[in-house]
Amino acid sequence: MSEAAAPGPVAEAVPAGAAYLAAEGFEAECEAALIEAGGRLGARHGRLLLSPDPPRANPWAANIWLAPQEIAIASIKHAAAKLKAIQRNWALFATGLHRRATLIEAALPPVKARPLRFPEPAPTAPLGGWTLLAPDRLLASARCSSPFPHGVVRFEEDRTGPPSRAYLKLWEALTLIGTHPAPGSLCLDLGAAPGGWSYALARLGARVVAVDKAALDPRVTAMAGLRHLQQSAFALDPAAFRAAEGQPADWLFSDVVCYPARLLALVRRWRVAGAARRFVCTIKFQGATDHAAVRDFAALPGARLMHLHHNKHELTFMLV
């Protein structure tokens, strides 16, 4: 189907406050987080939901559009010619309208978003967020919260040396940060069988206190640099673990099953001994989301927390 050029002028773009693209699933928390933080609810569009307010963290979102604009549009090429002159990279959200989204996203520049190669860093070029809102309106964002379309962090996954994909959690929350442990720094992993985050830790030529009265995996108690201690993740006293290593850890992980208040008396424990300088903790849900530690974690100086795209029920905790 041929397209005409745009007829004459189309009203300028109108700022539309804030886009919160919900991570899959979690639509209802992504809402309650906003009204939380003081933020009105819009219109939603699936799983994008807008606010007429300035933007907030929201840890359900998988991917926050920051400065959402309402664009007039003519046609296909004019949708396109508007967002290409705004920049290069766009990821098209479809929420309807799906044949004419897609042409338009046809006459966009591609946009590859090939697998990391872990600890390959987050990709750094812009990348904006757009969807249809009706044949003649678009909704863009140039600047989002995530570097990666709609917040979905794929990497060359390592299927043979892990024994289990919990990996992939540490691999995507270490990405997000921008850092992780260097060679020979001490990790401190809690509730660590079958020993995924460990296996991945200790790739990293990080020194691995695995802690877990269960058995890890031979292969992983086997790599160097990796000793286990065999025992309650709760019952390791901090003072203890600092004083017998001569330090504290440098980092403090833990994706053990527990209910969120006793992680965060956990998180509290460490931090009061001065017995860990970072922490990337998984918060899991048994039942309903506990909003109100998930209040708490985020009440702790400089924790950030957020649903990565290999979380499930559950949230990530990260305090670096």
Ligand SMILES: C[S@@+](CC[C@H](N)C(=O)[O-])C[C@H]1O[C@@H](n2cnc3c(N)ncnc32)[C@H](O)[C@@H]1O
Contents of the next structure:
Amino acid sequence: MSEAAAPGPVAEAVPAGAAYLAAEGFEAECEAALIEAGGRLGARHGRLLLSPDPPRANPWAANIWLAPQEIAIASIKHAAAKLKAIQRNWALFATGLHRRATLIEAALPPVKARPLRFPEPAPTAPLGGWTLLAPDRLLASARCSSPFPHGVVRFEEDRTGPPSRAYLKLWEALTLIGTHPAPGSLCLDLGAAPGGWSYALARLGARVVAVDKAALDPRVTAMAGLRHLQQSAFALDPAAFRAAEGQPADWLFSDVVCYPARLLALVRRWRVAGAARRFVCTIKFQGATDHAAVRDFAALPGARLMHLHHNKHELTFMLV
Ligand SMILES: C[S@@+](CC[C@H](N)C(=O)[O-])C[C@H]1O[C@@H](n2cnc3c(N)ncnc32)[C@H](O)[C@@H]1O
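Next, report the structure of the form predicted in complex with the ligand; the form predicted alone has already been given.
Next comes the full complex, and the chain you just saw is listed first.
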């Protein structure tokens, strides 16, 4: 194996090519994904994992600092001036030296991280990440994979409409994709009960076919444009669905509790049958993370895998 491909820790002095802010509680998964992608692990600052190698996709990173650079600083004022000279918006990820870091943060322009009102689009202004490595040295990346501070997407919640909080996962996925079902779109919602996702989709004006062996909340069942098929999602035949509807599903959503391999087989069947145009599915892990399944999902052309802020021990698979 060549030195470049060798996994494992490298000396702290190696400059960072990327920094991965692991999703909270998933540092081990984030590290494993980095190594698996051929990236080397450098220094670690809390859940910020540095790598000397160029950024690679990492589903377990809440945010990836795409171009981190070390900056020498002489004072708090100097640090703020250096950052401001690069761009306006910065989010501090404090990993130590909290008092000094907070003073620098206070000298920077305020970043208003207002909760989004779905389906409002994600912010477009560049947001950098920075941390203080030493009293006279900071690490800063003007470009990050997420436009949200530390990848945390917050919404103005709907506390009265949806029957479960699962709708937040759906809102987050659609916000990150940057598109959502249009009025009249045909949406399949597999594993729909009690109906949080179906509620959110129906509110967008979509036609929703909600599939679950369990009952939906009656308020959801009563929504316009919504049908409930009370059966297993795995028993629904893609070709028959397409023929019955006279079109493929514009979107296939799944929040079914099942093993990842079973979900992957379902996604493949719907793709092969040409019975769904876009996919947003939760991959749920029971016990240990199934890394092989993650690889298989990631190998589907155009696939995007992310640990959303609103995900638990899950990843969201998106194919749009
Ligand atoms: C996490 S809940 C879904 C929550 C839902 N997305 C919401 O927003 O309210 C998972 C659902 O998967 C359903 N489920 C499990 N196995 C299923 C199957 N074979 N077919 C359809 N639904 C299934 C369960 O009944 C359960 O309602």
